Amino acid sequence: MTRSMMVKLAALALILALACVPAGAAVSGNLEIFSWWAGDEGPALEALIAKYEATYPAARVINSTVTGGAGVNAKAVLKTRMLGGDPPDTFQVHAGQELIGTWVVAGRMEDLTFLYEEEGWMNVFPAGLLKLLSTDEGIWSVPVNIHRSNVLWYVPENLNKWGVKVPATWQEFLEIAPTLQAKGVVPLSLGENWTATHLWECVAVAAMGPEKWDQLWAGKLSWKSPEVIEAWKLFGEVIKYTNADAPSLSWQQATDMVVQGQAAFNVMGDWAAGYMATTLKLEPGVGFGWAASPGTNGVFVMLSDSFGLPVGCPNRENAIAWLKMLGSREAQDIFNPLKGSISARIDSDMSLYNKYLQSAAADWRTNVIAGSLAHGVVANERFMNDFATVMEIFLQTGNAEAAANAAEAVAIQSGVITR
């Protein structure tokens, strides 16, 4: 056998050997994942980490979780790291302006169009969601779920006991609230500041309608318009029937008030369904019930958790492997039934999802879609941070006109709208 032939055979043997190595074997070393999924939301993330480490046994996941509802604390830590040149390998971020209006415009994220093309994701994620993830320059994150923010939660048995029905409008809620108070029941449980913003967006969408809500973020409707002022006034009436200790409560504790019969209703995203079904072991439709928040029937106020690829992250290839896994049908159908959300893909196996999530998936396909403010779809980080101050002022003063004027100034200063 000639030396040339031996070299060729050796090369062929190497190629065959590499072909037999599991795909995951090429990924090794660390992968730092930055998120705010902890405590009751932790099991869903832990399931993804377990899948990643099983697929890539030579890799080690560093779970850098910063606790705090809606990522309020995590975003502050992330900002310090990103601006300090110490990005995590990948981080959780709400799809939409929270990512694009903050880190994409700053040139801190890699374009993931190549990944979408390689994995065939252009055909499995809805076109509207792809638009939310994209600019003219690229696609910037991989969505792992779809959440609905405008959900009213209650315990059916308790409502029957108290002799009240689920309110279809906020006016109906205001009519039954005194009856509940007379029975020693908090009509609507509320938590810390961001949950007030969450409630405000649901009230505003009800008061204004989804079309004018969109116009507000497109700069076609002034924050000082009568429609917005009326939304603030309605919100002011609603929060009169909330608990006085709201600023000291997490969203889980506000949910607990409903479960324990201390409160009749709570408006929260459907991660509350994940909490009640996964952590509290309640059966959807029996242990807890749900409806679109008052005045928003037929509207799906959406948000999506996603992960991106920061420029200069230490373990880029490992992060890409994580993103590939996140976008897969298998990973999404592992994560979402635990999280209390639906898959971002259109081909998920709905037999794996509970009764609530099946209803949410049906609404996602048929309802009018609106973007969430509290969860980063329609506004950038600067607006969201400053709007928290606007909310605090309103909670203290109840002045609708002042809140509308302040929100207009914040929208202009943050670049959400231009004048």
Second form
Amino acid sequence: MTRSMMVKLAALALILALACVPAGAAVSGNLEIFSWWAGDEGPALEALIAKYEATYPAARVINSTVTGGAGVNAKAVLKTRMLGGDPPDTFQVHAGQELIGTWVVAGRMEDLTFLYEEEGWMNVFPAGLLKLLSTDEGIWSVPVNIHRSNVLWYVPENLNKWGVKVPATWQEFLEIAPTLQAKGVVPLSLGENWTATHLWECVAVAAMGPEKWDQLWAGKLSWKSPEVIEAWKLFGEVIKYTNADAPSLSWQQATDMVVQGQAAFNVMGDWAAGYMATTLKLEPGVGFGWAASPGTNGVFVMLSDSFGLPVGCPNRENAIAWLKMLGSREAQDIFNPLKGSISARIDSDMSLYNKYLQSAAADWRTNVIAGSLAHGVVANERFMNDFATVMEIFLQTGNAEAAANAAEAVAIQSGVITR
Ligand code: GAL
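Now show me the form predicted together with beta-D-galactopyranose (GAL); what you just gave was the form predicted alone.
Time for the whole complex; same chain goes first.
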């Protein structure tokens, strides 16, 4: 063999060897992901973890979860870790003020603009969503989904049996509620404190409309205004028809009451569709039905789960590989059909989504969009924590004026509005 042939062969061998190195070989070691997607809420996240570990066989994911709907427990643990200098590699955080008004203002997140540029994400996520993830200084997390907050859930067959229709307004609900009660059925199931706030936002958007809702968060409508007091009063009427043991129930248990025929309706975000379709294996449209929560037809109250890169995380490169995967069309289309949410991207493959999710996607494109309070879009964490106390005061006293006054004080203290 001539010398030049040997060189050629060696070069060929090198090319072949490189071709055999899996794409993810550079990523190895641990990746700690922090979220509240535990137990019943876990399958969609677990599918993403499986994809990550298959792409990067030398990496090991530490799936740190703190159970509890809406992250009420997880966020407290995260705060201790972040302030104590022990951040996870990446964590679940809602797009909007929960991200920007909590962690970005405190200088705890890395700017991810480079990733958006590298991956061409500027054009695949809707402009409104990008706005919720950004400040003038950067883009601060990667969204995995769009959830809808204002959904009314029911079992069609049960409503037929009880002779009631899906209420289009809260007035209609209040008219049919006594009929249901007389049959021994709870008209509206409810769970722990945060689910009351979730219901409150749906009632408030119905009572004041999406424009005034926006004005409230822009500081242009007072928390003590007649519109907000009316919303509290309507909320007070509605919760008269909820179960007495609400404070001790998780959101899943409140959903179960509907599925098992103890309650007629429940208002919850569409992770309930994920729970009913993925965990309980119910068929959308048969095992469960849905409508916009009363008085909100044509409005999509949105929220988005995202993951960010905390400053000083131990495994930065692995976290970047995770974030890169999350933003991809493929990962979003694996995660969302299981989760009960739609892809945050505009180019998802809708054939992978069930009937409920197809209808949510159509509404997302055509409805008026409003931001969720209970899930961090319009308010920072300080406001959300203190609003839980306002809610407790109202649940104890039923006093709309007192709740409105307390909420105004909380909005000022937390910097949500300035007066
Ligand atoms: C929301 C979150 C959803 C779901 C829900 C119930 O805050 O965005 O993904 O987990 O809480 O826990």
